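The chain below stands alone and is given as structure tokens, in the form predicted on its own.
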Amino acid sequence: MKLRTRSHRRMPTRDGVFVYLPDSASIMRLDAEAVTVLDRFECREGLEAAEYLAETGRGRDAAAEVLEELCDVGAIRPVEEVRPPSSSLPPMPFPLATLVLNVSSRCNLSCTYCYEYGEDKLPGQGEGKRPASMSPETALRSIDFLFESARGRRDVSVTFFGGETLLNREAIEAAVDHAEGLARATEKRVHFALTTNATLLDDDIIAFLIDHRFGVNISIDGDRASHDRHRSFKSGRGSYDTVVPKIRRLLAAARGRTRPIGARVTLTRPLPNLRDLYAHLTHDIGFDEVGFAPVTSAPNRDHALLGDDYDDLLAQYSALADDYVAAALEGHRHGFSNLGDLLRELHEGVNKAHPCGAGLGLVGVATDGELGLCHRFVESEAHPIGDIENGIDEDRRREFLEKGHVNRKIECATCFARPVCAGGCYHEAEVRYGDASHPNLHYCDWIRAWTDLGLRAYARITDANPSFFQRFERTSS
């Protein structure tokens, strides 16, 4: 029987070699002999095990043991072995864990890259169909729907989104009060998160966010010049000088009293210096963490990243990753959240069947109570899957999830990044290809390069300070 290596990724370090096995999403350290065996079987036509053992010339039993171990973990398998891809879903209906309430479709800024007015939301589409703001009554019914749908879960999450979320404080406060009451009655734990442009933060709102332990994500693009380039008021005046004093008040009041407060940076071309931008947001302003989100779903706009921009972006991410690793080797936390999130997934052995929880453990709610796959879909008229009064249309939900399963995406079959990507963002695929289940082929090279960067960072940290990853261990409750 001929054997050959299966798809894998190697990460050499100072003291050895780690290997990532996409089939199982596992990472393991290899000794020199195991690397030699992998090398020998890395041939398209395969090699007979007996032939290999005969040619070793020494240590036949030891070589056979190493080969058997590599076969057991799936690094080497029979050439003719075909594992029929399964696109089966978990037991349905799958209980919800997170509800994203789009409490407002209005905004007091006029950001040039906002997907609220993107390619899938043409002028006039749906005008007048939905209210601009979610009513408190709809917010309360949405919370009821979440708790009814979260069967058996101890923890549920509610995320508030917009437009500008804080334009609808009434619905937010009503939903939080109701959710906390239901949590007490059902012995669940409820967690809250909110995304805001920070223009409306005041002392009352800050106290409310702290009292209810919100996770807060603030949209800010860096220093004054970087931020004001795209994030201005409708008058054209930049918003940096308005939001930074408010953000500093929030950070000062929240320190140690709530969950980390993060900055979300939308990256446009020409790219800024990300190390300088990161330093400004963390050291000068005081954010706990910074996440970067390149504009990718609007290829025809001047600010969208193209071609060589991704090479520059990867080089800059690599520099930030070096800083992250250096901090980790000293046992310190670093706030580059893109890498932190990826390392967590690698450490937990995440092996995704779908790119994200959209339509599975997470759904979005439009201002009128219609349910969408996620917050990006609820205003786009694409893929509605029910409403809060009648619940999820389980036939539509199942049909979408079956079609969106990574094993239905032929192009993803041999990609080593498949476990952490699963084909990429549904919404971006809808915009780019007119099909939410289509793999995001336009950035496959980028995803592979970014995943490789994360794997190498993981190996470097594990090699020198494996205890760092204890912070990522799941805790039982």
The other form holds:
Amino acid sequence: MKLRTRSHRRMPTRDGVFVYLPDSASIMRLDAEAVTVLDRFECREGLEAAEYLAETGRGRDAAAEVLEELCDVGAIRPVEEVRPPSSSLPPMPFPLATLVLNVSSRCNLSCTYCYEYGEDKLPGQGEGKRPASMSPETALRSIDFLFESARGRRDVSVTFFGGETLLNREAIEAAVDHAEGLARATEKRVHFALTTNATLLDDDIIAFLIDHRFGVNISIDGDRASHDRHRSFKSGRGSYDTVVPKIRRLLAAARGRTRPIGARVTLTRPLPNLRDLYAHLTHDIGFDEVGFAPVTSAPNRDHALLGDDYDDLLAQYSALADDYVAAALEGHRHGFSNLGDLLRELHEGVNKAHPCGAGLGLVGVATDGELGLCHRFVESEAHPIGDIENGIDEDRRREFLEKGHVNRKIECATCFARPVCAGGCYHEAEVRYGDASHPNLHYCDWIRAWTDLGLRAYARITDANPSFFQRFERTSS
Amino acid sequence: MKHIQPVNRKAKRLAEWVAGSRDEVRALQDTDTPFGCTTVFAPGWEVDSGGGTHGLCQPIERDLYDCYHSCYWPAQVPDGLTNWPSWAESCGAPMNDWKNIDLVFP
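Alright, leaving the form predicted on its own aside, put up the form predicted together with its partner chain.
Let's see the whole complex now, leading with the same chain.
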């Protein structure tokens, strides 16, 4: 029988080699003998197992044992083995876990890169066809809808999004109160999260966020110069000096009493120095975590990142990853959350059928109660999937999820980054290709390089401080 | 496993599965299944006479022919290897022609 290696990724360590096997998303440590056999079967046309064993002579039994182990874990398989195509969905209707409420489509800032109002909005978004704010009644009915749709789930999450969320405290407070009541009555646990630009934080709302243990994400782009470049009031005045004192008040009051508070940085051209920016946000301002996201835009915008910028971005992520690894080797946590999230997935062995939970465990709600795949799709004409009164349109949901399944994305079939990427963000694909289920081919190379960076960081940490990732197991169960 | 050590959580689950599958049963198609009813001690695993598991008795005609042609399973169909080699000649497409095949009287 002819055998050959399946697609895999190797990470050298101090003793031996780690391999990442995308078929299962498992990471294995191979000894030198296993690496020798793996090398021998690394050929396109395959190698007869009997032929190989004959050439090993006296070492035949030992070689057969190694080969069998490599076959068992799926690193080497028969050339002609046919893998049944499985693009089947989990049992539907899939119970909801998270509802993202777009409580306000208004914003008191006019960030130049905003996809909701700028040139990159999806058809239907920001055209004033719907109420600018979600009414408290719609918020309450949304919560009812979540609890009904979550069925047997023990934990449910409500995320508030906008526009600027804090422009509609009334809906947020009504939703939180109602959700906590329902959680008590149904013996579920409810978790809250909110994204804000921090301009409207005051002592009342800070106390409210802490009392209800909100996960808070704050949009901030770095130091004054980086931040004010795009994040300005309608007058054109930058918002840095307004938000930073308020963020400091929140961080001081929340320390140890809420989930970690994260900064969310939108990256535009020209790229700032991310290490300095990270140091400013964590050390000077006091954030626990910093996550970076390249701006979503058509490629011809002035602020859009271009090819060279992505190379620079990767080099800068690599520098931050070195800092992360250095901290981890000493047993400390580091707040570079892009890498933290990736390492959590690699440690778990996540193997995604879909790039994210949109339309599956998560849906977004527009201000008028219409449902979208996620917060980025609400209020757009792309992929409406029902409303809170009548529930999810299961036919549309199923059609979308079948189309978005990674096994339907032919380009992804041989990619080692498939388990963590699964084709990338639907919204990004909709903006780029006009088709949410299209794989995001424009950043494949980048994603592969980033996944490789994560795998190497994972191997370095596990090799030297194997207990480090146990903290992820405690928080992910 | 001696040469491979699981590292992440998925790998640990995979290694447990491998260990379990090795200790319990081996799929019959991994071994050389002999041909013909007189040489098979069929232990009850569901494989067809070629050693495969695909489809098995779906559709029913497939099961009938597997029993008949290779005389694989001790089922109540005529034995096509020795005594009734022309039993199914009038039944070219079993889905349509199954009515043409008849009883045999030994």
